[in-house]
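The chain below stands alone and is given as structure tokens, in the form predicted alone.
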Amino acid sequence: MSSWVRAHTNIALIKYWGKENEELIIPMNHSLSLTLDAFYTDTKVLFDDSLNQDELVLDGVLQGHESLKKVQVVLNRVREMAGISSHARVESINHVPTAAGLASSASGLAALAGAASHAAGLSLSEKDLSRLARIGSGSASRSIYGGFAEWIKGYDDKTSFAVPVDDADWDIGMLFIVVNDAKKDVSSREGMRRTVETSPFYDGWLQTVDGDLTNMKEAISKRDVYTVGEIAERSALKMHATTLGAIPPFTYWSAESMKAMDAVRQLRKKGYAVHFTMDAGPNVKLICKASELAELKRLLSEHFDTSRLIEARPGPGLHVLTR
């Protein structure tokens, strides 16, 4: 039953920064992303019986226990929902820098998700599979669907899941300015944990979550890609002033992030329909319309190597792969 199954990243527009319960990754709030054609991750899951233990190969190199463990507890999940007990091997390619902000995670454990219950012969919907892949990422809960997807805060495992919102077939795109693709000093788990734990600014910025998510929702009915653009850039710098709050602070902006961001600006006072996102990283998404990403591009390319500049169209939700 193993096969190879694909599933892409996804960009948060409204974040989702803060559990209110650690163990199952149920959010302090609800969130709303895009997922995109750019990055993905792809991964097949064979059971088997003759494994002493659970084993994960990602781009072709043997990992450690530290990186098995996200992925054990959705293979545990899946083995208990099958009624195996087969330890596993876990092949997977990404073709998206870990850790490094660009939503690795999403795409990893959401195929994961996908690629363990096929395995397992499970037959899951879309709701279970997205269900599934919250408990390994909660980003990951988005990246089952195409287009815009919200995730539901819900308050247990049951009914915290994603769920779509609209397939994005219309004139919207990003523009990733990848300014840095190493892993990043502070994780993402970490500085959700250490912000809602100390930061005095997390509790303001949570009031208002809900007015920009049902703002943004109307945006997308209306393919408004400019006001879409405007929430999702006032929602990152909002997530992003909690961290200069944190006991100890921190921030995953950098020199190049400011410099990217002040070149957004300029494009604006220029016309151009384009904001900015940023995620736990220090790189900066242009929300734009997706038939000015090719001139955006070249405008940029003179502050920018072009090779950082890396164009993204809505991508697809999950899908098993013919290979």
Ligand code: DP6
The other form holds:
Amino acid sequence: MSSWVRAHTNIALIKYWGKENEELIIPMNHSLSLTLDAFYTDTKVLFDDSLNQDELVLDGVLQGHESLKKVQVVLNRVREMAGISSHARVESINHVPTAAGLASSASGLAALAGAASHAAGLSLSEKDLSRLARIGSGSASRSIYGGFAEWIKGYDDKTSFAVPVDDADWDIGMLFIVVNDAKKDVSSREGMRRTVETSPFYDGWLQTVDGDLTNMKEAISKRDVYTVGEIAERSALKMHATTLGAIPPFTYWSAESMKAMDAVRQLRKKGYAVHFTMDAGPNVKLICKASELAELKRLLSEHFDTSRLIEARPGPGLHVLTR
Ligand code: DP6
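Next block, the form predicted in complex with this ligand, ref. the form predicted alone:
Now the full complex is given, and it begins with the chain already shown.
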């Protein structure tokens, strides 16, 4: 019972930002994302009585204790559900276009949830897979599904999971501007914790999420890419504003990120339906029509090296690979 399982990464259009329960990863707010074709993780798990500890091999390299910790949260839950005690060997390959810095815990932990439960002989519903992925990394709960997914925050382990919203089989895509930056990272885990605990702007963030989410779902149902992008951009700016009020303050923006945001505004002035979003790092992600990806890439290549511009379209949900 050991198969490769593939999960694609997702980018939030309404961000998950802040935890109500850190151990179970119950979020403070609902979030909504688009799963993408361009980035994914393949993972295989083998429970083996002859192992005397869990092992994680990522892109061919045996990982140390730190990386293993997140993985073991999921493995332990699977062992508990399946009533087994053997250690596991986890093999994982990240498929990320050459430009670095885009490896994602969303696809990684979703693929792990799929592969580990499969290897243990459990056949979980999508809802239960989403809950399992969630305890590894919150955003992974949404990567169980293709297209748009909403993570309903819930209030405990049973009620916090993602659901599919729309298969995104229409004219929407994303263009990544990969920004290289040597600045020391604040992980999303640390960033959201610090913001919840210390930023006076955090309450402001929470107040408008539900309204943005309602409007976002309506725009998705109308296949209105301009409004989807507009709400996503506004929501991302509000999330990023909270970090400036934290103690100590921080930002994920670099000078290059701001240059990219400005380029997006210029394209909008020219009449393109394009907006941006950003996560816990300096990369800028454009929300646009899939049919305009090539043209936007060409226009942006006047300002950014083409190797830093990556096109993405809606991607599929978690699936077992048959090779
Ligand atoms: C800014 O899911 O990586 O990308 O739950 O602590 O593992 P943990 O955090 P993670 O955070 C993602 C934060 C975000 C917004 C989002 O994806 O919704």
